[in-house]
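The data below hold one chain only, encoded as structure tokens and taken in the form predicted alone.
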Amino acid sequence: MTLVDSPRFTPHGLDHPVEQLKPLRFLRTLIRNPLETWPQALFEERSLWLNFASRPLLFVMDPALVEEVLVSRAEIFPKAPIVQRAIGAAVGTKSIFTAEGADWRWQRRASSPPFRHSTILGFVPAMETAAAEMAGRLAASRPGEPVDLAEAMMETTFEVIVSTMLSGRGQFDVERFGAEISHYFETVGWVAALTVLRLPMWLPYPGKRRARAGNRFLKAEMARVVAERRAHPSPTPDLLDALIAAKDPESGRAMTDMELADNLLTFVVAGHETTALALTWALWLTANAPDVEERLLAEIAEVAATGPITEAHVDRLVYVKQVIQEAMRLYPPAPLIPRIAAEDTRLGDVEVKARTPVYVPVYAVHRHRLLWDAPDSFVPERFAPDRAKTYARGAYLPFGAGPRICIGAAFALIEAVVIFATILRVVKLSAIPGHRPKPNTRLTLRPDGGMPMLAARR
């Protein structure tokens, strides 16, 4: 049986316009859901020029061009200003995510050791504990009463971050922290609209005051956590202790308290949000694919029997990993990578002027008609060990690529495997009849309105 002929679930997709939307409709759609402004050609062409407000924008989908932008010529294509505008307000303009050049390089070097594979495996018990607690809560749900799986996964991955990076909750206001992150993300469409129109960021827009107040709270919380840890190191060293102790191997430079607070906030926000979304989509897709679910349950039982998922099981849960990888193909947590040309250059056979925005639309690349068989279908088998390396570099980008690839990619994938396996074997999740979750990009790819599902103990 070929990949295309294998049984598969094809989720309902978005309706992308045939042509670029007219300016007023484009703006309205951009604010509501930027993903719906993307024309169908992004899923069919190798590159595409679009224009808005008399400004050309280049989208690249060809894996070879993607590799140039993100890997081989990454210095010529730094992060676009929209990254600083949309994310800098939340996590600081000099954090490892937003910084450029020398500021970024030394932080990346200093931050890398805590994210080594062997270190991450030491956190598997904390991941399993958080997942087991959530599995018990989901299994105890009232019959017929929907639960928001997206919210449940956010809580679970937040608990993991707090346990592994902050040595437990302590005085940390987890509930408010999560709420403020969500409120900020809801305003990103307005930030994008102001950026596209090249308007000043001091202009008012709905939710701006609340978002800024939330940002102040988030930063103050991180500064407090760093100060307290400086004064009272954790009895059991965690990721924050590792960051405090980290030094650039070349210069010997360590992070200031402000840099620590910004990077800690970056890891907390990105670390729980992206993994939670990957899990949400993966569990929903599995609930709609009984053949996939059956194979998953068999693998989990064979590898771990009835005991807890441990670090020894992670690499053996091969099909679990495939399902998560396929979920991140269909619903990449970060659906767009914005870059800008730092100088006049060529990209393939295209002349690109300095200051031209160059975007890698990951969501479109992952569903591209020229790159994938059955691109809109849920087929975990495409990531089987004997197939995974057949796809072109630059065609699969759930964590980005090149020097700016997500530093927490290995942490996120191990965490997702442990949580997914722990929950799936305890909880039977069922899709709400007639419910079609709609992906909406707010920096990350969230299901619009959450992910209501039915949960029961197996």
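Heads up, when I say rigid core I mean the largest set of C-alphas that superpose within 1.5 Å between the two forms. This one's a predicted model, so the numbers in the text were calculated from it and none came from an experiment. Positions refer to the first chain, counted from 1. First, how it differs from the form predicted together with protoporphyrin IX containing FE.
- After superposition on the rigid core, the Cα atom of residue 252 is displaced by 2 Å or more between the two forms.
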The other form holds:
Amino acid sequence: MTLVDSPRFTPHGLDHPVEQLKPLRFLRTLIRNPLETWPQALFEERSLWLNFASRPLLFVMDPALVEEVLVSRAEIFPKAPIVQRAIGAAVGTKSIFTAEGADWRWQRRASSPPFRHSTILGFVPAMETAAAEMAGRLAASRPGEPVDLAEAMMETTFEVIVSTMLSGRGQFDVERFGAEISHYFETVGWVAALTVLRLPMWLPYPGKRRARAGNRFLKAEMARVVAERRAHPSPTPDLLDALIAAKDPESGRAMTDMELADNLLTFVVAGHETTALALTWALWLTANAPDVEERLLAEIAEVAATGPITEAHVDRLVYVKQVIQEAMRLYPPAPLIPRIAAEDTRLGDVEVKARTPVYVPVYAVHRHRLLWDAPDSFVPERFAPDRAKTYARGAYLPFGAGPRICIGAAFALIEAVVIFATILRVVKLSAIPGHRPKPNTRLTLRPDGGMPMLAARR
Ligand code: HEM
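Show the other one: the form predicted together with protoporphyrin IX containing FE, since we just had the form predicted alone.
Zooming out: every chain and molecule, the one shown earlier first.
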């Protein structure tokens, strides 16, 4: 049987324009949903030049070119200024996510201890506890009254990140935290529009004051956590302790309190929203594919019987992992990886001038007509470990690739498997008839208006 014979569900897709939108329509669409400005050719060509405000921008989809940009010639393609503008404004321009060169290297090394495989496995009980608590709440929802699964997953992964990386939720106001991050993300379309038009960032735009105030709140919360930790060291070392203890091998200096706060905010933001979205889309896809759901429930029962999911089960929940991988193919939580050419160079047979933005449109690579069978269909079988790989190296990159690959990739996958299995076996989730969630990219790939679903105890 070929893969094409076994698509389980083909979600309703976005209608991509046949060619690049005219300037005014392009800007309006960019502000509303950047994903809708992507022309169909991104899903069919190996690379594509687009003109944004008379400025050429190169999109690369061919896995060999993607590999050059992100891996083998990564030093020639640093992160694009749009990253500094959109993310740097929120988490600082010198945090692990936004820094470059030696400044980035030592922060990456300093942050790595909590991400060792054995350390992550030690976090499984905390992941299971957060998921079981949420499963109980979802199962107790009022019959017929939709729950917002996206919000429920954000709460769960937020709980996990603060309990594993910051030794406990402390005095965090989880709801306020999530709301402020959302307000910030909602303005990202405007940041992108100002960047495209090369306009200064001090210009006003809707939601800017609220986003700024929210950002101040988030930073103040992180500064408070750093100050509290300095006053009261934690009994078991966590990410914050690793960052406090780190010394730059070149200069011997440690991180200032502001750098610590910026990095904590980076980890909290980068480390919970993305995993929550992977879970949201995976649970929604599963609810639409009854035979996938049946196979998942059988696997979970066989591996874990009725007890809690433990670290011993993680590697054996093979089909659960496949479903999460396939959900991240169709709906990559980070749908675009922006870079810029630092010098005049070539990419394949294309001349690229210094300062040209070079973007990897992950969402388009993952649904590319030349790279995947049944590209828009939900087929978890394509990730079966015993099946010969059906896709090219570099065609699947939910966590990026190369030196800047996601530091939390292994953490996120283990966390997603544990939360997914814990929730699925307790809660029967059903899609709302007629509801077609539309992916909207505000840095991350969120379902527009949340993910309303019906929840009941199994
Ligand atoms: C499904 C979940 C996740 C997805 C899809 C995801 C995706 C990504 C991607 C694509 C990048 C690379 C960006 C680039 O090259 O420009 C990245 C970087 C990063 N991610 Fe994740 N991420 C996830 C979970 C996490 C978690 C759980 C953490 C931390 C606990 C985390 C922390 C980071 C950090 C700090 C970076 C910057 C690394 C560097 O530049 O050295 N992420 N992530």
